[in-house]
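This document starts with one chain, in the form predicted alone, laid out as structure tokens.
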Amino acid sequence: MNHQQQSILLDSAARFPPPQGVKFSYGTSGFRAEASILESTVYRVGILAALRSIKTQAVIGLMITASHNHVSDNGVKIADPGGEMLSQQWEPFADSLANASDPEHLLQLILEFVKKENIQFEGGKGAEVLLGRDTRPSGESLLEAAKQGIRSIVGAVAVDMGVVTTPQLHWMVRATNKGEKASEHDYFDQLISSFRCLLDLIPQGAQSSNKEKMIVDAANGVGGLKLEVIKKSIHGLNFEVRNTGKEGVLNDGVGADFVQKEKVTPYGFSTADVGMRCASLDGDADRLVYFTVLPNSSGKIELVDGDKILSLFALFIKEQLSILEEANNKKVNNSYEAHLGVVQTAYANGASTDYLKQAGLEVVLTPTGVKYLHEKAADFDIGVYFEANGHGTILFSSNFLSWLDVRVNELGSTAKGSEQLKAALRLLAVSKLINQAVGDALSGLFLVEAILQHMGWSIHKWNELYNDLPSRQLKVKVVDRTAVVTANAETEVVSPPGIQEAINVLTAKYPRGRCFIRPSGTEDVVRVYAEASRQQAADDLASSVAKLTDQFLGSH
């Protein structure tokens, strides 16, 4: 980096100064704070995005957004050139860069991180970021102070996609990577047609019970402007989009994170539509479930959550494929045995996982945080992962989707109209309508919506496929978090010793009981989460299990 260099960055960053006694930490879901105290750590994020380019040689996204938070909040994370998080390394040279004190600090972190990565701003490709940004009134000024952090690198340059959903963002960032078209049009191009294609192969006869109106909560967010650009193109499907924006608050009373928590109707819903087909997204659209509103019952709701939904998703994908695998145990040419696997956290309900594991599926577990789920599902041919919140996606690997391009073509000379090749043409249809980035609410909410039409599914019968296990969550206030170190998916406690035997002796009294402990990501907390075929013994297994960790830990 050469003095011309540095001078920018010194003269620039003295133009953001960092608010004092705050101290930022980037997470699976970026910096997040209450937007008055963001520029500076937006303008660093810039720098950061910036040398991320530089050092991939790719184009790197920046999205500003606080996702499902208060309208008074925003936050800013980055995309890595396949559209999925930041890469783990970096995570703490964000840490610093957002914490530096002054300029000439922040300068010097830059300074001995770049020899550290050894990233070479002479002879490669000049940095490129895609930038987007919510509906937040905040956005607009945070985006020039991202611009700002990204033009301080010499040669470097910001893309502004407007205002997007963050999985949008995440999308164009791995479109453009792969030299694709990568335009909003581009987006719901693919969305719209591969939606279509899997309407068009609904087997004959299926009696679909999904012709009524659909009703979505878009939260007041970004999700409710899309979905009004896609209704004006979209057919075989009847919606009405609700808390757009026009009128109610960003994620106040209303989206998928409200509704999945307090379990009652977003604002705007009432016992008119009692037993109808709800969906809910939150603010920055990547986050989803669904819903029916209950009769004569005050507001509460029959949740449909990310468990559900990531079902739903497996159980369609392991029909096609076994549809597939008669004609390979025919012994017929160029057959492929796909590897399909679940990926959930512990906090996934333990009746989903005793589902899915007696459908045939193999099911594995990770710790808590999306970017550990999307690694994970990514070893698999088809790796399906959700969390209960509603965030999730699947994921195809370019084996997989190789192989199924040339069985297209194949089945379509040899054997058209067969059910085989139908099969082939609906998983490839899926691969282009799920968001392959990240969790993605409209792909998801028009993947649901063509999985029920092509199974002949209402929402009741989608939701019994199985009854949730009651549960209660808890958190523990502690001095020191990093006290509990956990394994096995945070599922165990390796330390401190002994406490991990008492949560055994106290969830073998519960018939069905299941209990685990884990530090908290942001506060210090440690947080509880217990099962029980019955509410009240998980209530009183959450309980006793708090109790047992302050004892074990000190209260704060």
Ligand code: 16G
Second form
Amino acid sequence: MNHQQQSILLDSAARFPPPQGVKFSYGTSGFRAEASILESTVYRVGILAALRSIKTQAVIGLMITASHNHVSDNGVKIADPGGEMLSQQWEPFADSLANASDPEHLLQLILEFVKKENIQFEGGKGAEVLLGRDTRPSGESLLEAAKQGIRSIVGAVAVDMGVVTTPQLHWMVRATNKGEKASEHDYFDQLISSFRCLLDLIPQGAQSSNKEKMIVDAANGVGGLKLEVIKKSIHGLNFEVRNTGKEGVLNDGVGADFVQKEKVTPYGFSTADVGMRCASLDGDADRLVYFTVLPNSSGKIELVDGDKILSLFALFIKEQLSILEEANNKKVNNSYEAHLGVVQTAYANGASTDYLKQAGLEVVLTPTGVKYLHEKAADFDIGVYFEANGHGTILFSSNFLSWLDVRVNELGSTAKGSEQLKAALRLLAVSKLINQAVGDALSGLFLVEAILQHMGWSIHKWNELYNDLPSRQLKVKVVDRTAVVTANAETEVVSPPGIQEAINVLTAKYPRGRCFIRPSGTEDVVRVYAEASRQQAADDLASSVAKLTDQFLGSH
Ligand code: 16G
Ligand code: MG
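Coords for the form predicted in complex with this ligand, given the form predicted alone:
Complete assembly follows, chain above in first position.
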């Protein structure tokens, strides 16, 4: 790194002094904090993004959002070249940059890292970073800080994509690097045309029990703005968008996180909506859950969570694959046995895992956090992953997609109108509708709607795939949550010693009991999850394990 570059960095860093006494950590969702203390962090992530772009010789994304957090918070995270989360190998560098005390220290860290990673400033393509932000008022000034960070690397270009959902930005990064059309207009186009394609392929005679209007709670966030754009050009779905942000406050008593955790109706919904098919997005539209308002229940809802969305998707894909495989059995030349897998975390309701296994699906568990699920899902030809909280997507391997393309062409000339051709076309349409970069509430919503129409299912029918086991989540404040070390996708505690044995003893007391504890990645607490055949039992198990955690780890 030459002297001119070094002095540019020192000068610009001096304009973004870090707050005193705060320690930042690049967690599962990037850096997140009260927006007023984030400027220096976002500026520094801008530098990191530019360096990452030079290192990978690809376009990188930088998203300013705090998702479902309070409107006064904000955050920043990086999208890697394929649209996935920042490589875990760079997370420690992100931490050290964010926490550097002054410009000299910052420069020192950059110089060391550039050397270690062998980042070459000359000869290659210059850095290019796509920027996005959600609707938070603090987003504009933070975006400016990010631009300054990016531009403090000589030759780096910052491209502002405006107010977008998190998944849109990830999609744009992925599409740009694949050399595909990558504007917001292209995103909408792809979503609308693949949805249309799925509707056109619905078998004759599927009942239209869900043609009636559905309602979306947009969390007063960016998802509502985008749905209103889509609504103007989409046919085949009658929907109303509420909580679009024109009146209410972002994530305040609304949105997927609220609905999933509290299991009550979001603001703007009432008994007038009893029985209707409703969906909730979170603040940056990367989570999706469905629900119905229960009659005479003072705002209680029936939740249809990420596990049920996963089950619906997996079932539909399995059905299409078996239609294609029937053809394989008839000894067509070009056969391919696609490996379909489903990825969940320990939070997945036990009833969903049982259901999926009984349906003949391969189920794998990973630790909590999108990056783990995503990585695992990529091991399959078709990997479907979801967290119970509604974040998830479907990944298609490029091998499988190439095979599918060829198959569609073959069938198009030899078996026009056949069930096999339709199944192949449906799978192709799913691969285009779903956002393969990251979980996307908008594309997820349209895929759910297309599949429900295909099956001729109401939300009630869908919800009856299986009955959730009652569960309870609690959090425990402890002195040091990192003292809890887990294994086997967080289903077992290996340290402190003895605690797992004690949890096992308690769990064994309850029919269908299951319980685990894990340190939160986003809050300074240890989380407890328990489920059992009855609600009271799940509650009791959770509270006794919370007590145990407190005994082993000492509370504040
Ligand atoms: C983050 C994760 C989410 C996970 C949650 C768990 C991403 C993009 N988001 O929001 O997947 O469910 O953290 O939070 O990875 P916790 O560790 O506090 O329980
Ligand atoms: Mg989110």
